[in-house]
Structure formats: C-alpha cells, structure tokens
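The chain below stands alone and is given in structure tokens; this is the form predicted alone.
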Amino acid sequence: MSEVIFEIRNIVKKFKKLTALDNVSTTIKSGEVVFIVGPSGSGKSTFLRCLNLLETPTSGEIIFAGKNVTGHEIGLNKFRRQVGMVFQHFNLFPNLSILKNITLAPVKTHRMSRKEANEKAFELLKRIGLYDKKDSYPSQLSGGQKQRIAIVRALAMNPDVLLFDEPTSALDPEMVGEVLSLMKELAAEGMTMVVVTHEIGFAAEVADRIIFMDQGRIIADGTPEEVIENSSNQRVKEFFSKVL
C-alpha cells in the first residue's frame, strides 16, 4: 500500500463572503494520479493552490510527508521544492532562455550546481524533443512547447509531487495532444500527480482516481469507473451527460 503523502483535513477557503472550499477533506498517495473535475467555479482550482499554498486556506489543515504544512512545521520554500507546480498559462520568464528557465530555480534554491543543473535541462529537453530550443526565448515556442518547457522547469527541481492547473486549457486543440502524452508518461513513471482538468476522457483514461468538486465542495471520490460511468449522485450523472 502506498503512503499517504498528502492529508487535506477540513480545509475551508473564504474570499470576502464568498465560501470557495467547503470543508473539503482527502487524502492524496505516493504514486497516485488523481484529477479533479467540475463545473466552472466549483472551487478546483482554488484547491490546487491551497495544495502549495499560493492560497492559504481560512481554516484546516494540509499534512505532507506527516508534516503540518499549514501549521508551519515546514518551511514554504522547503516544501514548494517538493511539490511543483504548472500553470495554465505556462509562468515562463519571457526575458530568460528556455535553458535559463528551467535551470534558475535549481541553482537559486542550491539544490544544484550551475553544472548539473545544465545537465539535467539537456536531458529533459532530449526526452521531450526540444532540446534544439535551448537558446531560444519563450516567445518563440508554440503554446505546446512552451506547456511542456513549463512541465520540464517543474520536474528539474526532482519533486516528489507535481500539480497541474488546467495544462491545456490555453492551448489550440492541435497542440493539447503533445502536452497530454507527456503527462501520460510522466504518470505511467509513478510520478504522484494531482491534476485539475477539463479533459474528461484523458482523466477517464490516465487517473487512479477522479475527485468531482461542486460548491466547493468535493461530491464524488474514486476510480474514473465509479465517478464518470456509475456514479449515483445526480449532480454527477448531470454534468458527466452534458461533457461525454
């Protein structure tokens, strides 16, 4: 049985009067994909930066590796080390090379020399096949390529989790397949990976398991079997109609 590496207990998100997390409560393993779907506005996304704290919840707690992260017993630079995190819309520093983008956050943070963290960019952009694009500037990639660049920048600081926040909803539908295949890899490897997404049958196919959040709340949990196909929840059944 794999370990539990994230422990989400009652996490409640309030902007203003708006409650965006409702009491939400799971637990997430080492080597788990888990993706979470939705409506628009069901709270996905603000659950996913509560996850690294780019949003700190109002009340609860979030457990990782059997530390209380919201209770500070470990430091925020430390951990974001050790979760990644890709954005929709890619966060690639526009001024700085495709080298310069994936190896500033090794170097700065020690985890690397200049050296091997030069090295370990060569190989990531052989294995994705960009590595031709080193010396070039983000605005000179597509919206795929520069998705996958932000995937790689991730997996350079060697996390032990990687959340994904809609990764192809900025694409062109022509590009969202190359980002998609490396997720599928990337999940086939055992990397622990926590995805929010619009990509209903590519969650169908890749997940271990699909959490479905309504209102902030989460509504259904367990295997893109018993949540997309037989799920008995009619707000499921509802939205799983109108998206298949």
Contents of the next structure:
Amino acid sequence: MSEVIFEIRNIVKKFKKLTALDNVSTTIKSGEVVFIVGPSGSGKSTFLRCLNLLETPTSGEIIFAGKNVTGHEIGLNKFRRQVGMVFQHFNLFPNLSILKNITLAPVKTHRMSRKEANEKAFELLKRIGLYDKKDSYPSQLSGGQKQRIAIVRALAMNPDVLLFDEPTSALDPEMVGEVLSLMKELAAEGMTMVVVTHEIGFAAEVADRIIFMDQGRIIADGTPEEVIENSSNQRVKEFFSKVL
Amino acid sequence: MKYFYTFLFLLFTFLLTSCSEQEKPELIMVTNATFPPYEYVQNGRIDGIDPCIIKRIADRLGYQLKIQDMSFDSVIAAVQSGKAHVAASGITVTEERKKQVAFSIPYVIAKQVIIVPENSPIKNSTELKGKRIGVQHGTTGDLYVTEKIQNPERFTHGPLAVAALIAAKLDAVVVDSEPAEVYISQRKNLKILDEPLTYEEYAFAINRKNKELLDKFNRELQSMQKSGELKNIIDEYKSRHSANAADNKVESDTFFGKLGASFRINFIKENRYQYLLKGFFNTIHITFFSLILGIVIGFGVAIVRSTADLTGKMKLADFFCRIYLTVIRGTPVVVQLLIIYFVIFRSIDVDKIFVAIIAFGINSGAYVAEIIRSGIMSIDKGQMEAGRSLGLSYFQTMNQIILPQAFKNVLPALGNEFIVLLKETSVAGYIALDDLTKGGDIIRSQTYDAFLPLAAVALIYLIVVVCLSKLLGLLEKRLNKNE
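Can I get the form predicted together with the partner chain as well, since the one above is the form predicted alone?
And the full complex, kicking off with our chain again.
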C-alpha cells in the first residue's frame, strides 16, 4: 500500500481565459481509494481527465509508475491501457454488442487473444450478473446496467488504476445502489481508484482519502474524518454543512 | 473498413484494364451521327456520306479508320485538342472555324433551309425576326441565325428541333437542306420554304498543325471529284435514305394502333432496343464504379477534415481537401467531365468509360465527404474519449467506433447522393459516351419520335432508382438491428 503510482507535480490547465487547475500537486499510492469532492466548477473533473491525459495540462508533470507521461505522445496509448476510465454518461459503444464493447480494446490493442478476451468478459459479466446480456446492445439496457458494463469494460484491460468521473450522476436514484456496491467491491479488492463524485455519504464510507477542491486548487486532503468532520477550513465546512 | 482496401484494389485493377492500347496506325474520325444522310447510326454502325468518303480516303492512304460519335459542338474541339485526326460531320466552312482548324477542299455545296408548319404565315427569311426559331446547336444554321437574325433556341439534335416545331413550341426550324428533306418526308404537316436562308460549303476539319494529312486529303478528294466517285456516293446515300425514312412513318388511326406501331419502330425495328440495353449497362457500369471511387475519396476527405476539426492536426491536408471541395462543389459536373476529357486527358487515348468514372467519382466524392463529415461530427465526443481512454489509437477509434455510427446516421443522405449520381451520369453523352440517355437520343434521331424513347429512358432510370432505394432501405434496417 505504500508504492506511489501517480505523482502529480504542479499541474495547471487553462481553457482560453479560464484557469481550471491552478498548480495542483498530489500523489496517489497503489491500492488507495481517493475521492475528489467539491462544488461544481471546482476543477475536479478536469483534474481527473488530466490523469489519463484526456486533457493535456498546460504545464506541470504527471509521473505514472516512475515515468513522466506528460509532454510526449508516443507512449500515450500504452499508458492509457493501464488507466481505466468510467464516464458520467457511460459512453458505451451503441454500434457494438455488450460482449464486443468489453472485448474490443483488449483484442485491438493485442493485450489478449479473442478467446482470452471473451473468457475474461464472460467471467466479469457473470460476476455482475449480466451474463445473459452479452449479446444485447447498449440501448437495451437500463442506466445502472450500462454503468456496470462500462466499469467491466474498463476492468477488462486489467488496468492498474480506475478513474470514475461522477459515475452515478446520470442515473435514476434506484439504480445508484447497484453501481456503488460494485465500486465498493472493487475498493475492497484493493483496486486503486480515483473517484469524482457528489455522493458524500458513499465517499465517507469507502474512501481512504478525500481531496477537497475549490477554484482549481486542492484546499483539503486527508482521511474522511479529517476532511468531512474536522476540517478547519471555512469553505470546506460550509460545503459539507450544505450537502450532508 | 478492411473491404475498402479490397474495393480500392479491384477498382484500380478494373480502371487499368479498361485503358485500350493502340496497335496499328489509326485515323480517328469524329462525327455527330444524327445528321442523315451525312452521318447516322444504323444497326449499331455509323454510316453516311461522310463516313463513306473518309473510309475510302483512309483505305487509299493506308490507315485503319476509327469513328467516334460525339455531340456536334465537340467535334471541332476534338480535332483541335488532337483527340481526333479529322472531323467529318457535315461541317460548314466559316471564318470563325477557320481560326480553329484547317479545312479540306469542300466536297459538297449545301444550303440552310427554313422548315415551317404547312399553314405558317412565314413566307421567307425576312419574316423570321421575332419568331421562335429552332436550330441544332453549333451548326451553321445556329451561327447564321445568331449573327444575322436573333438568338435562336438551340437543340442538341436537328430531329429534336423538328419535334419541337411539330409540338408548336417553335415557329420555324433552320437546318441543312438534306436532313430537312428527310425530316419533312416523314411528317405530313411540314414544309420547306422555297428560298434557302444561306448557301454554304461542307468540308472536313483537320488539325492546323497537321499540314501533311491535309495535303493528302485534298489530293484524294480532288481525284474522287474528277472520277465522279464523290457524286456517286452522295447520290447513293441520299436516295437510300429517303427510301428508308419513308418506312419510319406511323400509319394507323386508333390510339393503340399508333402506339403499337410507334413501339415497333422505336424498339423492335433494326433491334433499336439494343441502344437502350447497351446504354443501360454503360450507365450502371459508370454509376457503380464512380460510386465506389466517390466513397473512397469521400471517406478519406471526411476523415482528414474532421481530424483537423477535432484535433487540430493535418492542417495542410485539410487545406487541400477544402480546395477540392470548393472547386468540385462550385462547378457543374458536366463542365468537370468536359475538362477531364478534353483538357486533362487531352492527348492520351483513354477509354471514355474510364474518364466518366473518374469524373463522376471525383464529383461524387466531394458530396460524400461532406455527408460523412457531418455524420462524424454528429457523434458524441464521449465516444472518442471512451475509445481513447481504453488505449485505442485515434484511427482505431475512428474505424471501430465513430465511422460505423456516422455511416449509419448518414445512410439516408448517402442514398440520396447515390440516386443523384445515377441520374447525373446522363450527361455522359457530352463526351460521346453511349449511356442510357444517349441510347434514347440515338433512337430519337433515327425515328424522329420524341415520346416513346424518352418515356422508356425515364422509366428505366425510375426502376433503377426504386430498386436502389429498396436496397438502401434493407441496409438501413440491418444496421438498425441494435436499436
């Protein structure tokens, strides 16, 4: 639990005039479950998207497993294979069956043979109880099922880290539970996870660490108790008093 | 996507094999075979006074004669650009034309006459002004009327102008006297005014640089004139043609009797349906391959354009793609076809079908490109992000995720483009390609009947379009199975 997997050094991200990230530095250790919370527009999604370089930082460095991944594009695809991502709007591929959604990347990136990828997909689908949906298409699934498939799709690449970008925000309330319980299982298994969410209760329950962001900066960082209950920062206190 | 490379390969294999090779010294003659008795198509062969004279001259000079049929306004250009050695198409010698080509000594003195309805108030040429006058585009009649009287209505074929006169769309038609005799011999209610509009000389047009060929031609013509051979040929064809023309008259009183007789003349007699059949296959041939070429170009350009839009890369390629789109979409397809045939392939002997495929393919590619691009841009950007976040490359995501969805979304628009393409190939006749429309034209020029050949051509296009729409509907259904 002590090995550092992500080291983020002074990253800044500017969109035209807006500064979304203002000199953010932190480290994430292997096996750690880190939740990033904060008000809308605080830069938490941008921060998460910088971690797998869906957004290129304007300046600063990201060290992944000892290698600097910012600044050179050559290893980009290889790097991303080790960092899975789950999106708010699932972003399943509507033109492919559930099985193909899961196996496309492992097969196309030559991580696995078609047979291995299928076996892996069957195993994961059985685990989440959606094996019978393997030949369905995304449009035939409920929101909760779609998001669980999206998690499985990311898992099929055997990533070292999983990034979650508000994974339950687009779901009907009764479907949130199934997604959260899957995430909880993964956390318990020791998967390194970075989660942006508004589910503060869930964060308090599952997180090893909570990072609170506001106006593009990290203004609190610590265990759930430290950040949610005992923060000395006025802005943090105010936020949690409103959402809890 | 894999199939595209296979398609591309097949396409170019095909295109290469359709280039013809030259073996013997050839004399290429161009003509517009809708000008009886000087030149006309009979039993699939081009015959007439001009082909006969040129054939005799070619034999004497030891050439292998090859005759190409094209629109009259293109024959001079063909000689000028070196695509043909001689234009023999009942061409009148004028000062304008002398600037462009060299003329042989005249082999016939002809006159332009005025055809009017039997009961017309027009008595002579002075009364033509202000009337609706029809001419064949590019003929001396056209030049004379334009210069001396007024802007006439220009038709691609003489018989079409006569058909318009019969349908009371015109008050008079100005054409050469010989074909005029033939036209009115088949129609009861027409007459030729006694006083001709103008006299003129017919001669063969040869490239101005080819002095040697011109001298040879003049020598042979002179000797044929002296021996009386020239006069014999002309008289023979004139009498043969007026006898032939009499056969084409429809004589029946009932509507269905007329229709049946007209059907026999237009399609059965001399196996004329074969013009439509051959035209149909050429049209399908051109449409099919230019469609594939268009898709290949379209996908390529669309990918470059949207990659530039999405990632800011490939700026230079994007720049050239934009120029391509602007030029192709900003000019008419028929002009592009003529430029490709007469300018780009100016001195190269290529198969016309190949030229048409290139021209229509390049044209269609521009429209396909914008359709596909709109499809790519309509796909949610989360799809690209999801693909990239899984470690797929930009082009893998494009091929596997974006393009299949984009293609499905734009299928109706693409289908529409294919239908447009099929119908646009009807201008292939401009480079003397015997497509479906041209097939109908040839029949019309032989039978002087506008209705049935046009109706048949329209019906065939309609059937093909309906079948194409059905096929696209099936494809759409298949692609929609996951929704």
